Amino acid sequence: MIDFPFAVVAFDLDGTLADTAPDLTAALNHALGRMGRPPIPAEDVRHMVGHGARALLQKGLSATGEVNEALIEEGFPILLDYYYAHIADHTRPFDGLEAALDTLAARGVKLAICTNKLEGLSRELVDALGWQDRFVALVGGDTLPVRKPDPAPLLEAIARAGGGRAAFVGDSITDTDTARAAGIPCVAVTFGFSDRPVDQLGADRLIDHFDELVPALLALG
């Protein structure tokens, strides 16, 4: 029985559920180093995340010199291989997240993930963080022919979680644009990887800590 205004709450992954920046930075800089490029500071990498690993490499190459499709093809497997092997060396859930997930689950809410991270990488990370049983659906950047901000992946994640009234939680303009296109309310975290001030995201609610998530969702409901 659902004791909550939303039957499904879907989440973005990187920068929303977990701070993945340290391991993404290490993987990007490993690939750049192998290609003779200088490393990029972790704080800069945080604002490059959100469109998948291939786009991350493209941005990293662009920030350190020439970028073209051949260079991306060369570096992409280097980045992926390293990231698979070190996917949760330093990645951690954001403070208060797991308690918020517990509260939602206890109220009958189904939890889903909708990310532009490759589905295989996403499942690897979810397993590494011990979240296999927390999320009933996961749609990654390559699960469908399209990715966020197209609404189809979010709508698919909600459907796979059982459907019903839903909300989305993210950290970027990609996430808020996706929710808007899908016609569902969006909560944005202020501590994620946004490339712009969070008050410019157009979210229905902003939260500074996951302790505020359930009250924010109740207010939206």
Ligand SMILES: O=C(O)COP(=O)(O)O
The other form holds:
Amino acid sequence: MIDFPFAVVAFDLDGTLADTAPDLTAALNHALGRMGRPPIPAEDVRHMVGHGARALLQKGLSATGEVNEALIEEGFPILLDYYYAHIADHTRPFDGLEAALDTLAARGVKLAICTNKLEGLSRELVDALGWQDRFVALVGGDTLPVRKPDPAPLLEAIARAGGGRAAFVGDSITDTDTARAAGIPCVAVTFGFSDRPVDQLGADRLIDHFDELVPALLALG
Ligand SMILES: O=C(O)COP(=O)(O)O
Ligand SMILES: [Mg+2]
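Other form of same protein, the form predicted together with this ligand, not the form predicted alone:
Below is the entire complex, every chain and molecule, led by the chain shown above.
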């Protein structure tokens, strides 16, 4: 029985469910260091996340010197190997997340993840955080031939979670663009990795803490 205006709530991963910036920063800086580049401060790396690990490396190389396909090919496996081995050394859920997920689950809402993180990395992280039973669907950046802001991955995640009325929760312009393209209401968190002021994302609701998620969704319903 669903006791809620939405049958499915889908979530972005990096910067929305979990603060992955410390481990992503370590992985990027490990790869940059091996390539003779200086490290990039975590605060700058936060705003480079959201388009997948390859885009992260591309931005990291470009911030520290020359960038081309050959350099990305060289650094990508170094970054990935390190990140797989250290995926949750310092990554933590944002405050209040798990209580909000419990409330939604208790009301019969199905929970899904739609991220541009590679599906394998995303599953590894979900397992490391003990979230295997919380999410019934996960669509990553390489699950389909297209990724966010194309609406297809979000629609796929919702369908895999059983379909019905859905909302999306994210932290970036990619997420709000995806939701709009899919015709789905969007809540944006203000504590994520957005590269621009969050009030410019065009979200239907903004939340400063996960305690505000359920009321925000009810207001959208
Ligand atoms: O850049 C990434 O690794 C993916 O980021 P996302 O979970 O915010 O889509
Ligand atoms: Mg994100």
